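Heads up, the chain below is alone and in the form predicted alone; it's given as structure tokens.
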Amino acid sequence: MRESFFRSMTWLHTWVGLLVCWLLFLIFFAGTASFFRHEISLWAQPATHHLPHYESAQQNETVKKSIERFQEIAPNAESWRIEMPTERRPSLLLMYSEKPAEGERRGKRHSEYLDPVTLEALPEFRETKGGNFFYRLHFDLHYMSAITARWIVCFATLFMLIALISGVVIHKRIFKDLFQFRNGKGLRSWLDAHNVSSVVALPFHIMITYTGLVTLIFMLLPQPAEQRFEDTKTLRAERYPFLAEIPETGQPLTDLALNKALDHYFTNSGDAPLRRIVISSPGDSGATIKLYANAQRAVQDDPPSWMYSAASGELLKTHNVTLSGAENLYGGMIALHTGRLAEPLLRWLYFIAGLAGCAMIATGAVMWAKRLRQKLKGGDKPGVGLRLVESLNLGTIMGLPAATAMFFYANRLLPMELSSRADKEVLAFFVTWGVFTLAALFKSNRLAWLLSAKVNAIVWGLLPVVNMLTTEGNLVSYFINGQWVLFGFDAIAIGIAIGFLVQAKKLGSTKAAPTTPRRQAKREVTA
């Protein structure tokens, strides 16, 4: 019975992993990049590269100057919004919405990025999605509705959780295999690589998968909320009280009590720096001021926030200032998943563990195909299923890195005045991935892997060169000026190129060993 149980778990682990492995690789790949989404966005905006480190002590003055600018350019707007600079996002973002015209739900939105010290508009601020593209991609996918995408991602995540649990069950030497990798042993080397990448970051894999489901728990399991609340609208009103619209009085606002609101905030927030300020109906006496704290390293998803009367500065309500046990648990799990709480060292650990997850998925998919191909007899041809798996392996594992590089090339090379420029960057990503996948459908042998590795090495190796030719900085100047985010980006690109060169060299020098019937029989017995 025990052997039957382990066989069942092995079968379950194999198939729940294989059926969604390419989607899971995309989710892990984009999610791993998302841990540095603000750094990617910084690289994608050369106009912000010269901005110095922003001190939170300047916030009071920055907010007052921003309000003065709003009063000058948009006194009759429906709302004003200020996104304060942070250590990872140095620019100041000012946004305002016009009042909607008759028959429209929302008014036109305007935004501008400024130097937070001088409040001068940043020159040549390009339209780009930056790191937010990868963040949205890992759970909203693309070219489909967000709800559809999230259901697909949820089911893939459930499969991932089952694969992880069944993998632990069938792994008899989990701690021993953590330190065991036998290079140059064919299928055994792939199995060792799969085991090491799985076990070395196993707590992370389980955490990131489970908390990923928690982020969409109200979509997956709406029944408890439906028992507590009348409908979704009531749930949202209690979960996000600041979203409730406050009717205008029709009376003009004579004086904005901003100083009083800021004084109360800094007195009661524990000196937490501001993250966001939203002023609704700024020209009406019923206007409100919403101040959102920067949660920084707190294990909390939604930041504490305070709402004040814009006319009197009186505190109207708070949100997430004091949390229940359930709210702490829910917000803490989401914070663990997103990694927003992570300092640089912990963020790098998140990133490395995410790469281990990508390696775990990739080695598992490749190992399945190699194991099946080894079982083919001399004159047998591979079936459609095996050829499809091999093609998707090549197209996804080698195509996604190349597509990411082309996304960055598009950011640097597309004309600044191009219409829908950010969408063209995304198009470059998917076209490149599509080309790799289509090519893999025609040929997915060792030569195809070798060519794909060389292409990746070239595009990633030349990326710092293109960056140097299209901006005012380069790897050396970044190092001299202490611009460590930009230096790290170019260094990682070079490191990726070197990694693909090593892979290309290995693929070019290694030949598949012929499999004799005796060796084949021995492998089947030990498998």
The other form holds:
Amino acid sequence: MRESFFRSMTWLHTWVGLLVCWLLFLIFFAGTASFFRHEISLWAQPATHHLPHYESAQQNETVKKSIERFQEIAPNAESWRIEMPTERRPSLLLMYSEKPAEGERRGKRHSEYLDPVTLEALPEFRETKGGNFFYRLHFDLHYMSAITARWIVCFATLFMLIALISGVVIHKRIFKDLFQFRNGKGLRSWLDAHNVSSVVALPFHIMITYTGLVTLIFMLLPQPAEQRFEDTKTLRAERYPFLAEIPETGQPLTDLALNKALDHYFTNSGDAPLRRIVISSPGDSGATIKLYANAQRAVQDDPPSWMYSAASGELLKTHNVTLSGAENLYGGMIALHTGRLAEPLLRWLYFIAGLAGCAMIATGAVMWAKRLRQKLKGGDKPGVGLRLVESLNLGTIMGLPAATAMFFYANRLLPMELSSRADKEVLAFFVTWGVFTLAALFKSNRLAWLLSAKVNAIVWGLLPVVNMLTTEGNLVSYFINGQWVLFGFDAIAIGIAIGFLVQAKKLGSTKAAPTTPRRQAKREVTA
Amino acid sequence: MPSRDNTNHKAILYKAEVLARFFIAIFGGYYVTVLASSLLALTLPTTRLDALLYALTTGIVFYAIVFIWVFGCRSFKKVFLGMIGLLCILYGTLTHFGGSL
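Alongside the form predicted alone that was just displayed, please also present the structure of the form predicted in complex with its partner chain.
Now the complete complex, all chains and molecules, led by this one.
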């Protein structure tokens, strides 16, 4: 602006970052948790803990058994859908929707989770949102319409992008800063922590922010599509050719040509295991079989898929089997964002980089409050603005981890037969967060931070204990049985607890505590 | 030495300018992005779906550049007039190629 370019970028960085920092913290926090979405869901569903590792060699058998089951329980359904077990979700998911009643657009849907080998219903299956809660929270927020939420999230993300770019501009000495951490130096340490967490994972931050916008781009920028497509319907038909309805013939289907379709799929899909099977209008001779491959490590978000005639087993259409450059670019960006392609090691990297993002936002927000406080002259009382910032910092940064822990407690402790149990879990999350924020509005000094850190350390530290008391497994049995996901969950909980303990210790150390004249006098007396 | 009234006046003017720049950056940036990516979607010499996907995946870059420019440029007048000019040129080109908004 009126100052030099460098100064105005610093100014811009501060303001665009701060205006949305708490919302961004929530988005980053929930997004980081959703990299382990299936793992969280697995933990949240003890009924699936003892399912054996699923071998994709059994797939043919599983599909056939599932179809038999469908033919028994829902021969006249609108569609059947089988979600095959994967490495990350061991149960078999069968879904069907009834034919829509008069005046309804969609029929009633049913779903059941089964043991993939025996096809028996899983006992004590609990109603829970599991990892999906964090996944949805990350872009749909909660307690508001998804569209409104997505616009808010898009706006915050655009600001994040600007904050990142201006942040790079003001970091003239990017590598020097990377290796500089001055511990215990008050504001300087916060700045260094902010720099380290930003710079270490900078490529990740830019990638995740940019691709995050790409995932919502059709909503954010609908106008380019209107230039060459008559309406959204033609666009959808061209993007998803499978959506074009194949009319029913009215003739009953005598024999489902599943074997032929599967044979064709397995010879042409290059060993990719099946991910999903959809059979639409299964009772009719115009029925289709759609087979979706598990894209596995490919940098592609929409899986390659094949559509067959259910009557003859002939291949009708393929989708995403060969991709153009543009489709690769677009799909690749979304795949990078969701990280579904990541193997465990890479997923851990995603998770750590996500945590660095949370740290970047948190340290930035805290630093701002500290700067404002430092500017206060001796006797000045902090204004409403500063107090609000400090309270929101405390309520969000310390409240969200505690709320997450309470979400997990609710999963374990709420009675199984409770009606709309999954919503009660979510309620536990928001109530905890609300309590933290309200308490922070009341008091947000060092003592309040210390107390919050202790509370967090206790709730996270006790989580594995509560898990041990309410389910059959525990840290030791997970280790012995090689249930690494569950072991990892407990290990992370303990790790978080230790982190908060360290923080509490730091906050409680007298060295860093502000020495007011009165306290100093007291110390002199005792000395 | 400037009088107290004068500095006050300046401070208000400065705040107004900051607000105006945010307004220009957010909305101007958005419409530049809309126009530029619409133009790309319309004119890229590939199939229409590919052109659209290229336009959408690259569009965000325009927003970032415009936003930084609005705050990086020293003269407010340049930003204000530059934005109007840019939008006019882009809109003119888009309609020239048969696009509409």
